[in-house]
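One chain comes next, on its own, written as structure tokens: the form predicted on its own.
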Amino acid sequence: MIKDISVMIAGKAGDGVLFTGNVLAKILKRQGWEIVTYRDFPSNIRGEATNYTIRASLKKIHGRADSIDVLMAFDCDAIFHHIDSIAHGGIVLCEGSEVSRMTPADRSARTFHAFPMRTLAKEKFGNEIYKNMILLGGLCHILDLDLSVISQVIKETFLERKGPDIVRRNIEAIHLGCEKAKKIVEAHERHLLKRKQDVNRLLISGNEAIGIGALVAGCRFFAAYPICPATEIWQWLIHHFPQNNGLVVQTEDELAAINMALGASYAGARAMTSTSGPGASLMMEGFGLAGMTEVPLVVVHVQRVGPSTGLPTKSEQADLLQWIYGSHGDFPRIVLSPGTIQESLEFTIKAFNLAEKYQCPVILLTEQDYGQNYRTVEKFNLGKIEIDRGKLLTKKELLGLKDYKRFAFTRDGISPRALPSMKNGIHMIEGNEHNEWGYRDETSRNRTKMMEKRMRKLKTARKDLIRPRIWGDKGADIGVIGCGSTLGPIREAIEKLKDSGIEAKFLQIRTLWPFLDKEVRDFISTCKQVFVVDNNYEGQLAQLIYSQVRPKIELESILNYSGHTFRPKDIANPIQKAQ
């Protein structure tokens, strides 16, 4: 029996791709299997190739795998495109007769049909867009799909927005396509999946979960403009904050979404904003007067590849730098970088504390590749959700000052906040160097003095920053450095090491900023070769871990730039030639 498989549907844009590896990818999670997708698309409407990879498997897995098991092709020139993905035992099913166009080293190892799923949702239905079901159909014979599943999903796609006799000839044309499979696939040829139960799991996208995170966090307004790869999270947050009594605003630019993020938090409602790309450019003037003003905020960037336009529809982590160093002048800001969609949700209600607590704007960077892409994950427990509001004065307190100063020079830095209209608690709040009350004063001294105040709570910070994470065995001489997306290729690098002999540990950090600087240190040290994993052609994670804790040790890059996750082969093969 099969433990881990990974199938392409591959096609042009328009052919429907994504909406077939959605419907798989929900029919392969329900016959109790983990799942990755991966969703590699272009950014026009129609016309250029796409795909989308689901990788299904027994164990836990956070990426996609170094080759493809089965390649369902809508035209043939995806199979030339992606013939070097394709692993020896796989099987390859294209809409036309050119599969006979295979070299003899293409076909090694490898199994090619002709599969018309066109030439037969014509026929059958007198339209071609039922191939996606045919298609679906045929895979139900390769993998031995449960066809009651199937039914089930397509008439939860399709029922309410179709009607009933759409949902009858979709599973008509799925039996057509497993009918069809049967007369060209040999049973050797087919990659029977084990059945298991589908218990307290949910398929979700990190941009989902960070929706679901903001909504259970207290967040109550929302404003962005429409960005990919960031947009499913107010296409969510939509759905489902007004029956909670919060507010969505589709803004004009980037700079009304945090401007008016910045508004909606001074006025006292947590308040959150999201960006990718030119968007995340375009906010850098808020961002900075949020520091100035010590007015909470909660940013998410979704990264996509640059620079301008780029790639909007690629992963990269190129603008990790950009959130550490951006904007003008110096104040304090966190950082944060979830790697898996449970901490994409944990981290997001920690971005809420933090920014309330330290009075300061809180940056949960992420990236396309979970952002937009499933995965299973275990029902999340949102049961213990602790909500810290920091120095927020209530009434009473205010009724017992007789002078409140707003940025009053406190120990830690963190001044007691009042909300605009609460008695006793006026002050002026603006974007130039102000005095504790909050009007603007120019003078050296007090500029001094304020600003060693903002800086502080980053020092007081630390105690709530969130730890890096060990994996691996932490006794190896051999030491990986990542963030975000790159932890589930270097988990599954590190365990294809291990099977080569070769013992690593893996050191993912998950606080950008604040630096914690001792701990990453401390990692290093026990090293004789660390490699950092960076999908960036800079480097940036190394510049960032060489400017903040001057290793002993010269720190060897693993980098990418295609616009493509790393595979587990892509670290793992380095690493070995190095040894």
Second form
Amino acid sequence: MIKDISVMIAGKAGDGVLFTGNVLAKILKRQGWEIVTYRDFPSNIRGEATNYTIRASLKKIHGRADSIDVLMAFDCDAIFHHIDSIAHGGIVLCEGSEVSRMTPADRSARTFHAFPMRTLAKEKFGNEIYKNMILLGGLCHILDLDLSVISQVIKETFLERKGPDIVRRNIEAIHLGCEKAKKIVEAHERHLLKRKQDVNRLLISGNEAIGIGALVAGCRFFAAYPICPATEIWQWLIHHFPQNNGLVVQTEDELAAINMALGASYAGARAMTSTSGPGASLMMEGFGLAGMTEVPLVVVHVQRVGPSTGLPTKSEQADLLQWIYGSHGDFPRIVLSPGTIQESLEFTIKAFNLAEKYQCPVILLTEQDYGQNYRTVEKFNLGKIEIDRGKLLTKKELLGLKDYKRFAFTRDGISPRALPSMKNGIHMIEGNEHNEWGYRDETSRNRTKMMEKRMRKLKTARKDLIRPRIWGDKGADIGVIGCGSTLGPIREAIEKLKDSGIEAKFLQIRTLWPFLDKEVRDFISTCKQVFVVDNNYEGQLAQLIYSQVRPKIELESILNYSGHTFRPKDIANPIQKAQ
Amino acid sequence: MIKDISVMIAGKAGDGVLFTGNVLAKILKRQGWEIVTYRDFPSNIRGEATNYTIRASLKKIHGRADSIDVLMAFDCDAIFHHIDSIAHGGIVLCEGSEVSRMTPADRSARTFHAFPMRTLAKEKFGNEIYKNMILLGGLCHILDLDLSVISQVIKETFLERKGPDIVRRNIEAIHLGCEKAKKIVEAHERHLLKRKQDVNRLLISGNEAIGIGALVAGCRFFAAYPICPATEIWQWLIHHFPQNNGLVVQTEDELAAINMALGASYAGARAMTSTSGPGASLMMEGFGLAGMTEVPLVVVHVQRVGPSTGLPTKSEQADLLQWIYGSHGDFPRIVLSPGTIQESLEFTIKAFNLAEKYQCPVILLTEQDYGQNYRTVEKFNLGKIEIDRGKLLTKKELLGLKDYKRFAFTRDGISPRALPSMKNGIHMIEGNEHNEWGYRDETSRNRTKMMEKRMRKLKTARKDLIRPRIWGDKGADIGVIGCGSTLGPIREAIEKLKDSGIEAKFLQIRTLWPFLDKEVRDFISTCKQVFVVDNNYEGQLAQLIYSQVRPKIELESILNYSGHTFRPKDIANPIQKAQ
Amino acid sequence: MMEEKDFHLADPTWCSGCGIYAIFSALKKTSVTLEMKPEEMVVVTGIGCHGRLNNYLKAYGFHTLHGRTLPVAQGVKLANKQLSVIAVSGDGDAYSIGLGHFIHAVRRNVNLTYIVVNNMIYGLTQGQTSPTSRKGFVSKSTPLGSKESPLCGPHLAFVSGGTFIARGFSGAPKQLVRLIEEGIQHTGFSLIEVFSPCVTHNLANTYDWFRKNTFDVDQEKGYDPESREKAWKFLHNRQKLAMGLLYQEKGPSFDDLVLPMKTPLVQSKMFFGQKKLDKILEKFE
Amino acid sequence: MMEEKDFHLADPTWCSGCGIYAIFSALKKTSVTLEMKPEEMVVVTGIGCHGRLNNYLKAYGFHTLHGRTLPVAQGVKLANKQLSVIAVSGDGDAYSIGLGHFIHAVRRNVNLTYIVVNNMIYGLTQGQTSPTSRKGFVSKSTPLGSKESPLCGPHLAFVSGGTFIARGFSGAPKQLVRLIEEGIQHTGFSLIEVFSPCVTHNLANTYDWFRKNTFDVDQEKGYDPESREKAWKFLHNRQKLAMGLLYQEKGPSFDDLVLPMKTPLVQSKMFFGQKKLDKILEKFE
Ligand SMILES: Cc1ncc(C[n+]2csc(CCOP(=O)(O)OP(=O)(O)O)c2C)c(N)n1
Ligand SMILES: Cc1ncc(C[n+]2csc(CCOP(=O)(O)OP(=O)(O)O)c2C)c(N)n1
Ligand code: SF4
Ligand code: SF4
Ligand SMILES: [Mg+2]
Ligand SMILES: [Mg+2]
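Alt. form predicted in complex with its partner chain, vs. the form predicted on its own above:
Then the entire complex follows, led off by the chain already shown.
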């Protein structure tokens, strides 16, 4: 029985691949399966190849699969491009029929069919646009989709916006596609899914989860400049802030965005900005100001491929060290890396608490793959949401103080905070070095003490940080370390390795800075061999571990800087080879 | 006999401390001594305490001394502030007489005199402004300065700008001060310098040396935004570029500065920008563009104290890792750290060659202490200046090519460069990932190869990089590692340690990135104990060594984040204690 | 009743004769007249000599980054619209590195007051040409004379949807007080540029120079600050620089439009119940 | 003689009907008419749909960063004044993130041509409000309608010392060609803003909308583009948007002033002899 399938829909930008993929994902989710989607689209307006893979599985999954089982292509270029990714036993349906151009080897391993979606659409509806529903209809046969579920999703999608007539025609197109497929696809070629119950689950992207996290964490101010792949956070917030007396501001650039958020936070709001790639580099100056003024701030960075404009719509993890070592000068900062959608939400909430408790910038560092792709997740339950504003003085507490010092030299490094409008709390904050009251002081005595006070906050924060998590068999000799979106492929790689008799475990780093060296050192010390998985060229996570943990053994880097995320085999294979 | 003295002139911003110090430095230099100056001034307009120390020595020196021998103060606050820095046997002259407020212990160890510079100036010239020359006159007695040298320097300073009358009056004031001092300072209190011959030497700051370096390296385009402590480079260039068909542009901000320099370099000019602190953070985006487009670029960063606005007029080394790990994404970059003024000049020239040979951004990372303070140095001799433009195609070569590929996949990673206006060389450059011709290409195959091509340049560059230099006894067990402006205090610390029987050696790192790990590893392997000297809080150099060298032993960090540079004892003492 | 001394934190250390003293003094006066409370005022400054203001004026203060004064100030105001927010920049801060923010703040029209201390030079960095320096101006950065056209902040504001545009002069303190008062009372973004001689580094644009090269629209008979035609006439004068309340346009501010609720954003309810969340999550089912 | 195809590198993939096609075509036409050579043209673009131009137009090309088009373009021109430099931005690139650079480039007046593709929206990022979007404009980023005053690039240029200010329209290709030609021939910084409908994301500001909401000064009788009064009248019209050559002022460019030597900077002698150096070092002795 099939437990796990991947369906790719391929075409050109403008073909409606994204839309069709989203509908299919929803249908499969409603049939009870675990879903992970993977979009591979150009940063172009139109005309270029694009594809969308929907993976559905009986067990929990977090990333894309090793191969594709069903390819539905609007044109045949995609076949040549993806042929190596198509599993043996896979099935390919394409508008035209270029099967003749395949090698015999390729042909014997997969089944190819001409499936004239466009032609049918034009014939039947006089409009190519129905090709997408015809394609879905084809899948309906191949995957044995539940027609009532499909109809329901189609209704949800079109009824309100387009009316019942359009719904009807779309459903007709689906039937048409299904009938057509029945004629050409034989029973043994089908990938039949066992349907499950869909209860208490969501199909959601990381960016949406972050938006929700911000809202429930009490964030009410968001300033940003549009940039891919972070914009969905904004899109989500802009539809939910106004009725909650919150505000989304489109700023003129990223310099304004981070500084405006900082201003709002200084005034007492929970404030956030989000960005990616070039926008993050532009935020470095404001980042340092947040550190120096000890104003809480949450920055979400959804990593795309760099350097420079790079590949704006693809995924990478090459901005870790920028946030850890970036901006001039030393100041406290916290960098979090969520590894699941649930964590995207939870860490966002945590980020606001950490920012206010330790009065420093907190970076939520995620990746395009998590930000923009959809995954199934258990419905979020707020049971335990806590809003901890740290040492924020109440009006009353402040009035009771004799000589309020905003930057008092405290043991834990955290100084009680007063907000503008509070009586008896008047002070100044600034990016220049300052004394306990906040006023400029350039003496080396003050400088040294103030520097130590600020940095001490991170020591205090340590106990409060999100520890790394160990997955897999704790007794294994082989260790794998990774963070963020490498979680999925690493976990699957470990399962794969187990199947071939190799035991491995996985340390998921969830706080990148301050680095929890002890936990990582302990983990490494229980391993004979350690692999560090980095979705970047320089092995940034490995470099970080070397500098912070000073391991006794050499770490082996598994790198990928192709513009794509890892597949399980990209991790399992090198580990297996190294045995 | 006195071999080494430090004279501090102290007052308030606006008192002319800087001017007086500069004149004194020149006089002492002309008397043949090695000079290092050290300015400690506020980032304020006026009113705040400021001081200027001139150290003169018979032997080569590079940094400030452990203590001050002579303090000349325009007001007595300075005495209280600096009392601990004044050497036993030192002498203090101050406008007023607050000696009564000193503790008996302080009084017994040093000599204090009232020296009414202001009063004398007003009495004699009706103008306080002469107080500075009176002060110099006082020093003339204390240090046995050569009056003819003084007169010469005064003439050079004033004759052209102010005329012979002013020269005369200033010299009179010096005589007055000298006579006054003779009356109050006794022979045994004097610090008599043995005069030497001043041949073929310059008194110059690092910023000026960098300016000269740029000019002789063929740099003809400079774009920048004013910022302390980098502005002297600009000041120097703006007086020498116009007659050499070069151009200095004051841009609207640092974003414009780096991008304008990049444009000029793309067009074929050797181009540079300079900045500090916040300006460097703003340049992160353009930095990445230079890396991605493979356009040569030289950025001079004169480090001040961070984070944020920090202490704009003071020295630190807390921006190392920003340039190594900063900007989003991975791309090749070279970071140089000069340790002497001679190196400031040489590395600037080298920077332009490296930038063009490896077609990548090169950062010359220096510190305020080197940038703004003056040191004596042997006159620069251009004998061996080489301008190497790397794989820059000639018009003829280009015409001979069939299908010119700006980003050809070459073995060494370097692709021949054509410049706009050249026939047959038309291509595009961009921050997006691109193919060999420079046009956008988002396939993972191209991405992977192009990434490897770019990064390969650093491997090629390795042999061409400036190796670290070992100072001191190579057989010593104790190793010290540092870079940039810590050279002076480290070298002196080693001499000091030797005096107390402890042998140590010093590895001066001169290329910070790509990190020459082998050399450092070899050095560490010959040591039993290694100290890393970092003029910052986080131990940035030590972190870098850990991540790149993976040393078997623990490194011991000697840190200073006080806003000041190290004194020799700040390094010698912890090493001695650790024995 | 508050007095001036209630807003006086410390004696300033600007060079004696510096134009900024008059602005400091005008701010204290205005605060008294308008019955402001120091704790309800937030003064946001940029980097430059003007940026020292926070060290002397008693109020909540945020000394930001060079050029980023307005983004911070807008953030403060939008988060808590009950605060009086006064942003202060230099000519370099406002019109060079901060120019984009300036014009966008004008068109956004957040209800705050912006004072630009225009000394036609970079003071703190010891005398470089600024965007308002005249053509031919000789300074450390343009020893051969500036070759660029000077910018006029009020004129830029005028064409960018500015709703309150005024120019004062440190040498005319009474008018300055009035302009700042009116600016603070204006609903929306009010720009008050102040000609403020830098006596140390700018020996060209002195008090006298300003007296000779300006004219005061407040003195013009029948001048209507709501007339665009008139404002253009004054602003466009290339011979003499206009001073006074140059243009005013009444209407709602950005904060009025985007934050219609009465409670300021900082006081909005943070906690978010499961029920409300469930409603939101339906879309993802 | 060059032909249009000599400047045609590849067929564009903008959405069909997109206004940028007309600009692409006008650029090719102009290049032919002005007898330019592809290798002596440098086209510097920003990030946005307009930024794809380099992939289609045959010339040296630099696709820079979002908003940094002009600093790069000025650097290219100043380094080699013999090149024809054409910078191309979108409305977001020019007037949002790049606004400071834009105005400073105007006042600096480097001899290059700047084309701003104004579609009143962010095209590449799929439809957010831009600084030229009208008040009330509904988009992904302002679902409740934009609350900010739109900016007018030509007007900003006019008050910032602009010496060539024109506006064309993708729907009026002949005029567009002429404006670009005149712009390239102008000595100094020439701005040609082009209304260029985004047929995919901006369904409000269509070809028709522009036809209805613009007027063409080139059609006005006796119009003198050197009159500041007239230019103001046209620019200040709040009902309809002015098109045509709005203002021109003749004089030397920045490069003329700061680089008086004939040889372009890139060709200046790099090597610097010891003798010359010794002379320089004297000051430090
Ligand atoms: C990003 C950045 N660049 C440069 C500087 C250096 N800097 C400090 S103040 C200043 C200019 C000050 O001029 P202005 O804004 O006119 O203020 P003024 O001192 O004249 O009041 C500059 C360039 C800085 N602090 N930050
Ligand atoms: C620093 C930075 N911020 C954001 C982006 C994302 N981005 C790409 S294009 C664009 C706006 C495009 O709008 P416009 O300039 O009007 O060009 P158009 O696509 O409409 O031609 C944005 C915000 C970016 N590339 N860089
Ligand atoms: S330097 Fe100029 S602007 Fe600054 S305080 Fe002195 S006079 Fe005022
Ligand atoms: S999205 Fe708009 S601007 Fe971009 S190519 Fe399509 S129509 Fe043109
Ligand atoms: Mg100024
Ligand atoms: Mg646009």
